[in-house]
Amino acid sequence: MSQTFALAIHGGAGTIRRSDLTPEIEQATHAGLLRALEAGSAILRDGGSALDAVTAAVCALEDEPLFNAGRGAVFTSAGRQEMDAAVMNGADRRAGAVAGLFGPRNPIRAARAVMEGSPHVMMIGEAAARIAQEAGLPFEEASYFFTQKRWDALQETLALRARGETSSDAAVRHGTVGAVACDLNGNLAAATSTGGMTGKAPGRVGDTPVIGAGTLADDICAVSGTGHGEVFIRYGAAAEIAARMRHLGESLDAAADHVVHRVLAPNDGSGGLVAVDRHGNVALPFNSEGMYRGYVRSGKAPVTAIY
């Protein structure tokens, strides 16, 4: 056993404008992220798995509103909302994801019931929700998961398309939440949850479920993206940090901040993503103006940031 952890988490990516983000709003997003953090260290120091780890600390931030998944899942432009969520864990490769999921409080754990429950590695919509309910995982009303602000998004976003426009804010395409986590085993972990785009097509899926695009863990890395979703997948970008490292000998933060600034950002990829290996070591990289982040490790402070 070694003596050291290591947990890293997202919120989402993009545009994050200094002047809309109030000091109520900013004390509020940090204190999310710290709880996050919590969530998943204390499962951490007292010898837990990075897979407890990490299905905590996403299902915390699930559960807070600011962020685009779970209960702050944004719309569809049918005014609905469908939601996207994998785990992975690095010891045997497990893996376990939904997609066009709703009804279920946290989708981290649908994920983790599809890995745990059944033989597959993806599943849809209503067969995704069945195997959350055969769990026995508790689902939600839409009044749980309805928020003002996401609803207005969708709105201003509606509105824009009818005028021929797309909005500039780069935010509208990647909010997402994440965990990845070392523990005191050397075992890795990711896990990954989102609400998609504002206003994406009924049935569109990012790249959040999707293992080797926003979502990976074996014995080398685990990373958990948030990003322009299309990109991640077509490149490949989880799979890209663990290749680069596994086979030209990179180190952590080399590979990935090869893969978010050479090979995504030159391709319309804007986002981030965070990532940890087997000794603990953390990157998070992005290439938006910022990125909701934070990280703890063994014996230390937790730190939370922004820009």
Second form
Number of protein chains: 2
Amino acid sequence: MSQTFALAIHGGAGTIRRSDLTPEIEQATHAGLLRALEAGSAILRDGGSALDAVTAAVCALEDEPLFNAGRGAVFTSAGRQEMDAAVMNGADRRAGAVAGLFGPRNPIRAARAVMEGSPHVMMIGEAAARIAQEAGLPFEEASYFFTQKRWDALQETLALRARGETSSDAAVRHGTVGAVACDLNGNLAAATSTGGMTGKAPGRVGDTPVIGAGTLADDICAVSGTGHGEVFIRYGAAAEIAARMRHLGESLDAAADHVVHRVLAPNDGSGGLVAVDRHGNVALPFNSEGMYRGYVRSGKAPVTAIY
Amino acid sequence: MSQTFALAIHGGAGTIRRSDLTPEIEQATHAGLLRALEAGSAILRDGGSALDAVTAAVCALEDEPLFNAGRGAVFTSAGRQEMDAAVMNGADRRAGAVAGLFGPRNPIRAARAVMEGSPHVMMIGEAAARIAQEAGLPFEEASYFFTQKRWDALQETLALRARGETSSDAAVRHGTVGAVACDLNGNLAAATSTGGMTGKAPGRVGDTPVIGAGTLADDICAVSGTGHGEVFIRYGAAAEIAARMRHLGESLDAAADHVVHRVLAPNDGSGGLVAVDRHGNVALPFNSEGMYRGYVRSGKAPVTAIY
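Beyond the form predicted alone, can we have the form predicted together with a further copy of the same chain?
All chains and molecules follow, beginning with the one already shown.
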């Protein structure tokens, strides 16, 4: 097949103003993205599967408190953390998704446990946590997932709401991490994980665990999205990229650009996505001010960017 | 626009053996389907919206204990009922979905409350019930939803499992109701509601509330599915019909047939779907032995069928 591997990741999109980004946080963000690229590409370089690579990359992003997934997830309006995640393997379209999850250290591994250890695709709430438990995945206490920054963001959001205002910072609804990969056999996979939106209603599920919306992998492309989840669901963002490539013969670039700029953007669907095709091409379009992102292809140095 | 209205409904698909169907149940099933067709078509005839028509049709199916949605929903392995539902309006692609719901008499109205009364698309569990409560929807006690037939089916499923066997009756995983409509203005809508599979794991979510899988409406077609939900999700069944019509120029019939017989059937995706386009054409393909179904078009008598 491709003889090329490729891995692309994102750590969320939104109004990431340069002025709000201290040099320290900027540096830490690039370092976090690089660690995730390294975790995934080490597997691909050794001939490992795209599925293992996206799982490893997303685990690294979940472990990094800077990003809104796993450790460092945002809080709901009730002061809790509810995490969603999904993983999909392109070759056979197997998929696993969890929503409203709390407990497993790496929600993406819980999604993978649903895919590999159950006949189901989507599991919610405590039942999803139970599958992770049965799979022997590590769990963490609330103190592990807690970060002061996210807690302060919730207090700020609640204070604004109490005054009838909404945050001007669209980034509060844009925290998600994800990875897509093409392995040396030309197999594709996608993985996405999120804490959702700061101050979201408990029980709200965004596009991350909705196969075809925020996460998709088949034999033609793999996609992981980040943005205004409801719009990604309503327009089936990820599935539409695959459909345009398959039915219209569009390139990965053209299809991904079309969906981000012509379908999502005009419909209040701010955000972006990372995508890869079976030839190892990558696309990382976004219509927001920035998107934490990075990619690496075989034999090349990894690249990370924010704006 | 079309000057024709059309409404198509289903009450589930699966191995519905003629030998298992008493004349009394067969007659009651046709009568239940006819009531739902009448509830929806009365609205369309008066110039009402496709959205109102599919909501009314699905409410009628939920109220009928013969079908696996609302009253008469199946039981999980824990002996509880967990309902999923979704509704989508084609013109503006607004959508609402609920999963793991118990309480509201009509889960489809809860899905619509999410669509119309919240900024979200998908809500799960108690949070979904809360939105229904805030919308003033009627709730019912467990005794209202209980039917002896479904309870006996659970006991039978659990007994089989205890002996390491599985039911030969695929119908246990195929209970769903749904409706699609094209109104006199050529607007489309889809609605789907289900109790899931008998003896399903608590927390399992099928294709019904996954927009693009079991439910979809846009400006070209509306689709509601019933069948092996996991496969409908993995292949994005409903979205693929819309994509084939939009990108390949296929007719509703051709696109729906392709997905049911060429995409789902070869991948263990037994089941079927109802679909309608903006010209009022209807398609009701299935790859299972039967599918409770019916349709009505303006000026014509309603048609119902099982095999």
